[in-house]
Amino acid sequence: MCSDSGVTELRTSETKLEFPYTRTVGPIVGAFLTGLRDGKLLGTRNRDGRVLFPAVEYDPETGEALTETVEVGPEGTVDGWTWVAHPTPKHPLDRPFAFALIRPDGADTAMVHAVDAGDEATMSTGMRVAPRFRQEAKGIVTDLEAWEPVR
């Protein structure tokens, strides 16, 4: 639309686009979440005998459905990490922490999670960590609040 001065005026409209959906978690992810609620870590065993953590419904290499859950941990090993010196409100902790690849004892794969180490000097690849679960567990992934160094 042109005004009397010949300048085009833009018309705008705000639109909120959403894709709401629900999904059942199924027997494997459901067992994993129930395990977190109960303070346990669950992985799944694939055909080759490897234990994948966290528990997954399908083998990522073959696509084969996985049905056997295996308790792992509770302690684990840091396979790699990076320090977050200035957390934002979107981070899992409100103080400096590490994001780390943590491989629980008995698992062949690792998950990325927060390590509440206190300071960067405490962190090292190969260090031992233990899970810290929320006091009021709800059966959701954030029931595993963070990992802490084993002292």
The other form holds:
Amino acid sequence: MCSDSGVTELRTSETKLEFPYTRTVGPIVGAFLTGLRDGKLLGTRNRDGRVLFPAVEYDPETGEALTETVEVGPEGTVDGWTWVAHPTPKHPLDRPFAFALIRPDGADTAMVHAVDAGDEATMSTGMRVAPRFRQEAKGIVTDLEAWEPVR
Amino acid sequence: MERCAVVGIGQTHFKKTRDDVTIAGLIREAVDRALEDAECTIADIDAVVIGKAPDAFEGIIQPELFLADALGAAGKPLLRVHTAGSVGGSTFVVGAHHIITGIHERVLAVAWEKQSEGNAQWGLAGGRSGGIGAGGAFAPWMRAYIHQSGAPEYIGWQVAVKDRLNAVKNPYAHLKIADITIEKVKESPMLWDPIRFLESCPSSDGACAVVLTNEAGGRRAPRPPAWVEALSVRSELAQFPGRNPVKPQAGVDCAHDLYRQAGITDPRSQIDVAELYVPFSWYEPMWLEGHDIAGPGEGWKMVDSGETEITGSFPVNPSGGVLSTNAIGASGMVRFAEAALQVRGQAGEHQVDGARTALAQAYGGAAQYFALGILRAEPT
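Can you now output the form predicted together with the partner chain? The one shown was the form predicted alone.
Full complex below, order starting with the chain above.
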């Protein structure tokens, strides 16, 4: 039975369930992540001479094991983009930005990443961008913070 | 219906932690060895079937999607199988069905687990704390078996010694304890009564792959194939009134269906070697009875008389079995792969002399999912 005598607020007890996993990154993805820590962008070259970026262990089309890493960029070209006018807390930047397909120089494929362009009018397909790395790089994928227009 | 032949077999060396490779790299080690054995390339594969135990074990949901590149599966049918611990066996069966139905000519079936990336006991508990693990779940049924059969306590120790000595002869096995003795097993810590530490399986990283093909493919294979004679899968609920978890009906039905297909009326004399899923020592006599190889209360006597030794009349787990190697998702397929190696005469130091007919068995969940197969040296 409930009564209103003296109870003025709901009482809750929070519990947090966590379980950490350990991901082995191997020689290729590991090299890519180490590269980010050192401010380098690494791709992998396949048998046809195409450079896939970011570096992948296996060719997505043929299943071929890829072993040759290639440094690409650092600058790249925007192959396509969409403007995020109202970022949510889960977005990579806390101000309006573009999600873009970015193809670093020397690479034959593009990756999706954020362009910190400030204003939608700055964005255009074919524009040139450069990576911005975090100050305290840790060898994880978020070491690559965003891309910026090259002026 | 097409005949199905196993023409390529590949395993990784199983270890506690393979921190030198990604999940994809681990799987490709097994796949590349199977392709090499079959003398074909990944481009020659028509369809891929992949199995593993719960996604919670590594924390990757639907890992078959990100593994498509490493499996060379672009533009090909890629099917995931999941039947808990029996999944490696079920994956083999599903792969073989792709051939038997005539849909595909060459199928890659692969099963894996990288247990070092997570914690299987936590995964089995569905994220709840205080999980009892597989050993805790199976212990009461093992106790019930001992009670019902009157088996002496040392039977479990004997199975542990046998499988660990067999593992020493298997280059791919994880745990190799060459100086194992009954005394050492007996004195090892009790984990879940009646199961002691040395009567339990390890946690392993590893993968196993097979290349399956049809009769024409089998006949032109570079090495002798293993012919798939019969396959069966059965399952039942984990709990229901009147369930016998010591000898689940699904396991009995699965075995009888298998024997009927293979024309086996006396499995004990007509099967030359068996690879049974025995993660805890007592499951050897339990499955000998659970699949009607031995009569009620007779399974432990086969162990006691040495019949299940590699040199005995009914060798069980010459590879060292799950007791020595348990990358959970892979373990069922390893049973089928090892059975195939035996009838191909390619099991090396753990080869059973004259093995022509082999039984492969995997079970999973609360002893509720079963996958069984008969492999032969010659097609019948």
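Small disclaimer: the values here were computed from a predicted structure and weren't measured. What we label the rigid core is the largest C-alpha set whose atoms superpose within 1.5 Å from one form to the other. Numbering follows the first chain given and starts at 1.
Q.
Tell me whether Glu14 is among the residues that move between these two forms (Cα shift of 2 angstroms or more, core superposed).
A. Result for Glu14: yes, a 2 Å-plus shift.
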